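Given next, in structure tokens, is a single chain: the form predicted alone.
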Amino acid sequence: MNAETAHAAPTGPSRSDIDQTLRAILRDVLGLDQAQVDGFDADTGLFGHLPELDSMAVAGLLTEMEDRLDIVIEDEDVDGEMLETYSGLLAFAEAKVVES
């Protein structure tokens, strides 16, 4: 790390911003209450664990992620692993934000 990169301005939203946006998306798309979403940790199961997150809800979730995070999600980007836990979905969202 040199002096130039040490003082570079951050580009894009912070991890905390992405986390809060993703929690809001899950709350809004799935109709979850705020307390439940606030309680999500890295190991919280999503697809297959939340009855609200069925295959139809996944499409809405991904569309909202694209809109609110200003990202593009290609069909080949989507797999079961990214939807398995909250940490998987957050890592996916963070990677897509960095790409954009």
The other form holds:
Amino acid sequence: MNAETAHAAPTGPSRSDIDQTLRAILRDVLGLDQAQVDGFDADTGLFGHLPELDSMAVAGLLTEMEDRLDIVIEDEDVDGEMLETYSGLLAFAEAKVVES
Amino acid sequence: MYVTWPCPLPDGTSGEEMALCFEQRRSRRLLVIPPLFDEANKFRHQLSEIMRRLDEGGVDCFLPDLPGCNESMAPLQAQTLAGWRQAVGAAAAHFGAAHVLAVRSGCWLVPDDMPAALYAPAKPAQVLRNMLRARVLAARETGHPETAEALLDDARSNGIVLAGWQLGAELVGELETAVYDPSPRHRVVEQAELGGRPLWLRAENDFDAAQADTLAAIVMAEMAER
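Please give the other form, namely the form predicted in complex with its partner chain, since only the form predicted alone has been shown so far.
Then the entire complex follows, led off by the chain already shown.
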């Protein structure tokens, strides 16, 4: 987290909080251990790359993001790009948290 | 072991459903209500693990198939929350169970006047929204996009197939509008109390022995108190 972000959103979760929450959700949905999700980098492929991440699992992932990050995700917000890599999903989550 | 039990039908007659039972004619008797839809499959193994522990702890337990669910021959699209509540009441009476353990969406079906442990109760509107979302995502993948709004609008009159589950119009209406608040008589057990990760979130089914131990111990302590 840098000072600029903390200043921009003094009451919301920090970028690193969002990152940790997102990794925890993926850990729970995919049944990975913490070390594996800690190893996710910006280019780690998600939807379309992980066979267990089908539409039902993605729906569960998005619903859990709404719950744990206190955001609302409209279906039209969801596109292939945001789900394709870890960095895409993280950027989407950060934007939603700022919006909320 | 598996047995059959007489399940009331909406027309007043009675059908036959199956139940998984650990029965040794003991005085402590527990009815187990599984989650509905997708989570029923995700939780089946864990429920049998929990029941095994309860059995070892001296509790007879009964996991009935509700009409339209699991091995039931009844059509899912004809079922409603109200009908399932009636089935749960009948199952409790049939098996002589005085206590209930319900999981996730199964918590909606527990009679208010029965002592119960409710494990991580789900919200009806969220369960419906999740299934709608899965369908919208899958449709987009096939290149024939649909919107949740239009699907829901049609489902209110005609029912809908969501993630492979055929929901009747009445059930859609119940899920959309039901506000679920656990009765103060019931003991709510949230996931944090069990530790570990919520199994209903898992893309692939799994079970967790430590969580089963903890939940079975909580249920037995509750039954001992009442």
